[in-house]
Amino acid sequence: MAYSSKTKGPFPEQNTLESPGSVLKHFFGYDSFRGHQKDIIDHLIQGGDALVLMPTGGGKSMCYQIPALLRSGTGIVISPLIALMQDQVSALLQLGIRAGFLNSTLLPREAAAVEQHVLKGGLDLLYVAPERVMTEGFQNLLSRIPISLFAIDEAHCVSQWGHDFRPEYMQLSQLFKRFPGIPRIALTATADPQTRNEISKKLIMEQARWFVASFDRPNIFYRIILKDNIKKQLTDFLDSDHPGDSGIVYCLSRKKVDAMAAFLQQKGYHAMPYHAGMNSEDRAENQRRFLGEESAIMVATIAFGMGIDKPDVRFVVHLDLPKTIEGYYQETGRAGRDGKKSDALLIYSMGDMVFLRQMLGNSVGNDAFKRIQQQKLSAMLGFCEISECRRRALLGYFGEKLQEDCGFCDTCLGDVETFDGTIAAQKALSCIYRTGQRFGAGYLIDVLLGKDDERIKKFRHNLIKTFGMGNEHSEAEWRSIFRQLVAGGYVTVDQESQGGFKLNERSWPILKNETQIFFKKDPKPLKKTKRKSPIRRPKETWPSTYDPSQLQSGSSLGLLQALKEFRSKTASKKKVPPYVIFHESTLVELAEKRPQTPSALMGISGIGQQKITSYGDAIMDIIRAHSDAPGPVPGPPPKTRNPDKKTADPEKKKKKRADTWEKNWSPSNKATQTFVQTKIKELGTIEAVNHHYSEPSLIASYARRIAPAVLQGLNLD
């Protein structure tokens, strides 16, 4: 449903919730804000207009919805995607927010039930699409209603210079201009300046306050390789270093999904497909299926992704070069959104970059439009073949500067080398000339290499100066060597003839010696590594989160299954994803701390006061049933050096094992009998336990150390 009549209203009675903190505590569980949120929800509760640029992740959507509940009236929530303002309404209503959304999945009359409810007040946040906010319908009903703000997500979708433009957002200005004197929000995480100038002029949020948080994102190792075997090196990037995790897979084109979806299933990996040419029904379920499942990879289109807030999504791969370095910042942001160390991975080749080009050769738009985003093209092609820190460069273009070198990237731990190429390229552009400047790298490196060729002979281009001059390279050399030529903007790719390359204002310097040149030489592929963290980081800094590693007894282990399985099933009944019942990361809180009282589950980051109403008693029903078990038996004594090793006698050291067991656990303990007899009971007989504990078992860590010894000496009678 698109709202919960059952829902409270956002306060209490007493009216205590009069700051952003308090509701910060009260519905999210959270202590404190993170980087701009505090100064951002203030500027919006005192009426101002806000530009914010935020990474994914970052938060973004908390400076809205807390702003919503402590102004009257209702906020709202101009979204691109169903799917986003549906996944965003249902984590909502979980934290006892009254939300809802109006779009095409309602009905006739659950969309006029969905409007009653905000008629009459019952409403802190209603999300809608661009395209409905526009009608006169949904206006006339603005104009019935109070209204606390008005934010505008993804809002780089109104510039054309940006990489996901929607004509639908150029409208929205008439909007603001029907309500004027209502705060506004606009936010985005990828806009480079151009994009920001065309957001402040096209929403007429000119004297709005700028938000511009930082770009980078720490916890993401980032790495770019050239394409060879695609699938090799797509399933050996699984296998090697990330077995059973969860990720997507971009591809250019809707039939690559489709087949590598099918390659990965067959494979034996989680994976399914998701592209615009699918029926909305498969669509949808295989995107439930992803938010829901562990270990499920997604392989699709740049369709797919935008709003997704799956936090344990650990790698981002790109099968082709993406269009703009905005899109790939944006996509390869989807991973690591709980902080945890997580990985973009691009797989590209030149033919990538060609095929780009004459895809924007030949779509809609006017000579301006493809300009610019030839331009960016070349900018992310260039990306690819920078030999220095590849986050500097990254951060670099969003106006951001990073003073030193991350230590966390291809580039800073592959130690690329790189030569004076200046004779290569002078050879490459003769080349180029001398063979009439319309053909592609392919055809001009065997002219370098004087392969005997019929084509070459047809065109008599082994006769020219050219021919043969290039030996002292590899083909995979000179490809490289024309690639960088391209990204440095030595060389125009000519839509008109294929793909030929062709001499521009750069070219001459070179060929005249006027200048020098260095290319790098391409990195061997990088062997799987222990990737530390950011040099330059300290450990202080990173995003605060839990992880499973820091449990360090079998019994804390055990409690974590348990509520990842309450999780699970929880989320199943209630048809969200399990991230919306409770993040991982408050779930291995709880395993660590162990709160036996509402107001000790108060202190556990992410859960505020509606989870504890909903969840608090099973929750602390399942830890209390896993406390009843005896905790961690010390363990043995340090080994010492024996020099009769070989001789000493098994049964003495067995009886010194089973009387150090004894001591620790004796048998008049009642949590150890507790413990035994519930054993007995499951298995059937002493023995059996005796043997259960004998071999590895989810609590062997000390289960198998105190069976014999305490077995023998209890009375079970």
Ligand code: ADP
Given for the second form:
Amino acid sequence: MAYSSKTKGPFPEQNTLESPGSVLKHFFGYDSFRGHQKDIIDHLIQGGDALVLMPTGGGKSMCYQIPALLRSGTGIVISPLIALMQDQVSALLQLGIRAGFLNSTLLPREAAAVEQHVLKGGLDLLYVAPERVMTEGFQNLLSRIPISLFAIDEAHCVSQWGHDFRPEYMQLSQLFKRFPGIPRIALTATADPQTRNEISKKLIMEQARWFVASFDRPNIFYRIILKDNIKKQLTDFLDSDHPGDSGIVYCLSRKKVDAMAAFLQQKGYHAMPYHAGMNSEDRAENQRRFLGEESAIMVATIAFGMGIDKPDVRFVVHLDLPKTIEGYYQETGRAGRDGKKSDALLIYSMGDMVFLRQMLGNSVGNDAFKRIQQQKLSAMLGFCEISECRRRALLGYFGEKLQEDCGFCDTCLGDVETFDGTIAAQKALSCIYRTGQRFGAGYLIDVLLGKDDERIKKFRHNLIKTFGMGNEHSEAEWRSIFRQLVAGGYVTVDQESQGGFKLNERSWPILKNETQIFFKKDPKPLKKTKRKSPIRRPKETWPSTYDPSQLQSGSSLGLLQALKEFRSKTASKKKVPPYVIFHESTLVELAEKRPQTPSALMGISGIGQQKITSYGDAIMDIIRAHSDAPGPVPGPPPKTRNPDKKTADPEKKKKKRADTWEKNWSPSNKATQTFVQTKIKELGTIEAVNHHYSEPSLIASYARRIAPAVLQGLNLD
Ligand code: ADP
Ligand code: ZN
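Taking the form predicted on its own as the starting point, write out the structure of the form predicted in complex with adenosine-5'-diphosphate.
All chains and molecules follow, beginning with the one already shown.
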């Protein structure tokens, strides 16, 4: 039975299981609950209301999906993400869960079919857009069916202060008044106290029980560096830390998004743009490609990301400063949902700071709003400049205390030097004062360094006391000092003039020598500390997508590649992202454990009953086909052959060898390197090698990266 022409195939059966644990195992293929999941599920099953604060990737969706399966009636999930509803529902159908959605992408006839299905009691979960919930038609539907629960996803959309504000969320309280007594669960990953209060008030959930998880994302490495040559910094980072990985690069403006995406494409990366200025088809297409293709890099404004549940986003880069720590945390949180090591890199400059201060100053809105935004920006700037553990500061901002430094962020790993900057600060502030509180850092530094400059002479600033008084610091050091003064709120950026600095109440105690101030020495640019050829990196830092350290042998790597190909074919046939079929970690576990029976498959994390029914046979065929693959040789071409094996057709044999080679391909492997070297000689150019390895893009992308190193005559041993 098809409940909607957009989702084909037989419809799942009704759940007959009775405990949360058995539902978790049967449908999702997991053995145990995480954090508060079980408590939340029990609370809802018993009819309670819950407010859930959990970081991205924490496992929020199960908190309402499982109770909806266990309570009678249909669970109504209010989600603002129309573009992703279909994916979410397809993923649930893949798990054998009876789910459907109603939103404006459906034709009237399709929507009517879904409604009929709901009326017959055929759905356990119905996803719906907030604007539809409030229509008379939908409320009428609700009044005719048993409802198991209401889930309000992305509940922070109710907050007027946040950038995801959705006016329709404000009206949900009316819905709850009309349908009282039904358990409700509101979920968000936005953690600031103000948003929390707004959620519980506006959704009239003051009586609900709070479930607040730790906001720590231990697998994310936080790193903040200064802008130097942004394009080079970005490509260095991609090449040395994330060859072949998928990730997001955030920029502030649409123009910059387009420019950076074009730049990366031209350099051979699989990059694509996303911003609100693009037409909706292009945006949807790029989103689809990002979710579905290997090594995809999304260059985007913050319009991109909410609800993106791609588990293997390995890095999030900010090429401009986020305006708030909340934003930074949310955006970086899109990395590493699968729990594997991921990077959050922010590249910023003083120009960014000044620009944001001005932009917020000039924005529309009442003074209270502006003041809050300025405070939030100050916190963000302060976060960039700290010399303590970043994670401790980040969690501290959300009211969580980390007992020890994390040991997994740039400030923990690097040695940050500080110095007493009181005298330098006094000179800088005095220079601001004596030049009339209207100039920016560039001019002030010229004065401090006593530059021979027409403009300075014109204003007669070569005659003031601070002229030439700052020669003990270099120009770069002064820039850093001014930046830290701005970040710390010791000077105000003027909104009217071109970002001129002014003194404020925090400046005077320093000028009057009443307080001491410490500055951080600028860290060395990324390229000097991290610059290593990707080929020489130790195994454990290889990206998880091709992490040989996880797999014992080259033949496992070959099996993994075959499983990936199967996944990718199946995903495109079913028109869903590959991770909806299987997570990367599930494939790795399959390649490692090589289960031989359906019951053994059930022991693999992420494989539930429905996946076994759908793909069990195919997977076991693949595993069997690889059990006699050439031995555990890590890399191409296979050196051992089984003499007992009869290989009738030499063509077939050749093909098999070539296939095995591709599957065992690894850039750290000597044979691979020799091969690339030979190929370059044979084909002449990198482009030719590239072309030779046209899609699948992972191989192309490794070949591309390895080729320049080979050309430069690096020692590849
Ligand atoms: P959130 O909505 O909080 O960002 P999701 O609900 O999308 O997170 O879950 C994130 C990932 O964690 C998903 O891939 C999900 O399958 C997985 N997950 C959730 N709960 C568990 C669990 N108890 N055991 C194993 N994996 C889980
Ligand atoms: Zn740390």
